[in-house]
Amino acid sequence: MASDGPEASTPLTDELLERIRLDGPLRFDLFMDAVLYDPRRGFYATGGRAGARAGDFLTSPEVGPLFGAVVARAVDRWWIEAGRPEKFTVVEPGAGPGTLAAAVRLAAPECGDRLEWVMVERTAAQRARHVDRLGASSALDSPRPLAGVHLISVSALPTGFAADVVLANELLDNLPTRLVERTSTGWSEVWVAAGDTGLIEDLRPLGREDPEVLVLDRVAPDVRSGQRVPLEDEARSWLRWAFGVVGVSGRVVVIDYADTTASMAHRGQGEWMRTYAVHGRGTGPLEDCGTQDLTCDVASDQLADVRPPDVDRSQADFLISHGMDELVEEGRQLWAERAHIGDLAAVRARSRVREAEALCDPSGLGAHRVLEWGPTSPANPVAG
């Protein structure tokens, strides 16, 4: 399954080849981190983003405002369940260009005047859009507006920051993942090396006593020789971080493509590790470095090692449970009343039906899973 490397190179590919020739091969997760987040030439640093027109791929918020309107309803429900506090803080890691935050603000949730929405985005190019397009504040201690949702944009949260909700929409699939393959003698890990014509794979055996092997044998005991799975250390670390942010009384919500490790082994790497560029599938993971998105489905059973989710359901079920059908019906009625005017409100109302179909399409965005962890209890501890 090794790659011979691309025929045409990119500036980041050239830099990675030079780095590897000087310092030795890169473990796959470190390679993935460079491809996506290198501060000068990584995919997100150079303008790669979601978007219906100018983006490279489409996420649920970019379909239209319906997704954000339903999330706003979910936030209202979580705020009510928390006792309607004077300040309710939602942290959105990996906020990208801020499309979800903008849609939530547009929906005017009931808790809006008390809602603080913190967009955490490590890429400076994306954070600039938060300030320029949304008027977000760039400091956590900035004064809140007189009315409406308070939008804040930061590169990272300080240690000890506390929030009521951590909501990650299509973030974990972009967290760097290790990549392993079952061989006739055990597990081997994929590293990225320099070949004669470009980047190539380098398989390195894992020792039988390595902690990673114990994890793999537990979550994928029946994987056959030649099959591959992700080893998502970063995702598990992220979940522990999220629990630290919300404490024992908060909520963590993850929306993403997700599957079990064993199922991914049988599906094949090309099905759960994908590249995207200009709204199409890209080339191989080692090719066109920095010019295409690189994603990996979330291994839900590996996250469950930290703590099993309280709820695991489809995106369609999540959206319906928070009133999507009601919003769609309101849209139909508003379109019937204002179709003869054809103003922006009427057009938005009409689009809700199309948006709902896209958000629930089982062959597309509807294939997302929504994993939710509520307040912790002695029966649901967080693994260290």
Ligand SMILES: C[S@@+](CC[C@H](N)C(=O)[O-])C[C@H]1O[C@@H](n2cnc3c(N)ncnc32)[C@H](O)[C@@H]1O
Given for the second form:
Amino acid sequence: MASDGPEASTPLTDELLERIRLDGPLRFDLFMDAVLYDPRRGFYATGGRAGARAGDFLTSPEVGPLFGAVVARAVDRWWIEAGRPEKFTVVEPGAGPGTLAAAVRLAAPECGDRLEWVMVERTAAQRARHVDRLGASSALDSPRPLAGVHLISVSALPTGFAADVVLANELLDNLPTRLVERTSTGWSEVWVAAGDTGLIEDLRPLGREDPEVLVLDRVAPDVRSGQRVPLEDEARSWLRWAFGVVGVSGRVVVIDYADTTASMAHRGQGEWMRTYAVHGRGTGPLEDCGTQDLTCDVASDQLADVRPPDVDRSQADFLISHGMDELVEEGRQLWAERAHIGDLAAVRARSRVREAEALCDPSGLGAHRVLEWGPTSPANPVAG
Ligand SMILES: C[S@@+](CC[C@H](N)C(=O)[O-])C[C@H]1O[C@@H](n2cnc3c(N)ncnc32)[C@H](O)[C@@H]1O
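Structure of the form predicted together with this ligand (previous: the form predicted on its own):
Then the entire complex follows, led off by the chain already shown.
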């Protein structure tokens, strides 16, 4: 059943309307893929990105170098746990402008000379920044530098590529998601259709044989009629892909805003599916196509249905467990010693206090979840 709503027109909206009139409605995840990643007019293709000053939204790496410094400590710990191998590869899918990789390199981790950090970024404009601003190599087989972290930037990994860690910060909330609504008879799915004046929703009943719907019945059997939830097939496929990259002995780390499916049903779509533009909330998901970010909370229980994480904790707990407080204290002391000089080192040291507050803010970035899957064992196999 289609319902009309107010939609603002953009060049991408007009293109989508034309495409839908020719080929028929788009399932919501395909629509989300287009508004974010259309190669000419999608949000990321037209310059949308994370960033403290110029960006559209602020992620933890963009708060300042402290986040990357703590991640560098975590990587050192994982490298030591792995037996200090000669080469240690971290893959960072959805690396955005590469700010996390830059901060890890700046932190000079103990494993630095052994560390290969592979940024996998879908958007060409962001990959260009990796090469231009960070001097990253754009080939996986490029020779490593004589010292320090080897940064590599690619659009995708070849099949069979193996790494020790896959770490994604705020990627999964940007993967296209399906959108479904519970009805009195089962589940219906949101498609995007062409109305008289713009894009409109079209709710279509979903067959009970759809295997992904069975996931919803498993994780959220009590969703009530009229409530909506995301159906995150792509995030689940991504997790299976990540397990393939790290094999049985590696580690997958997902950092993102996350919730359970049942809780999202209760909170309402406007709370967990959000749009952002120029550091503010945007308009409705079907509006202003291509000019705003469109994100969805990660359904942690849908991921856990693939394989339950070994650790699920807040970003604040993750950062503290990897020595954030020591770094902040070190910063305080350095500032006390160098405040009279006021050089970059002193200013960076002082800013750690402010960064730590932002990264651990329980009503902001500190509430992000960090989900970690360690080496596979017979007790925690990957499902399906
Ligand atoms: C919200 S941004 C996060 C950027 C960065 N990780 C940060 O925390 O600042 C998500 C990024 O993931 C990228 N992306 C989305 N899907 C991707 C995929 N399948 N593979 C690689 N990158 C992807 C987008 O282009 C975008 O740059």
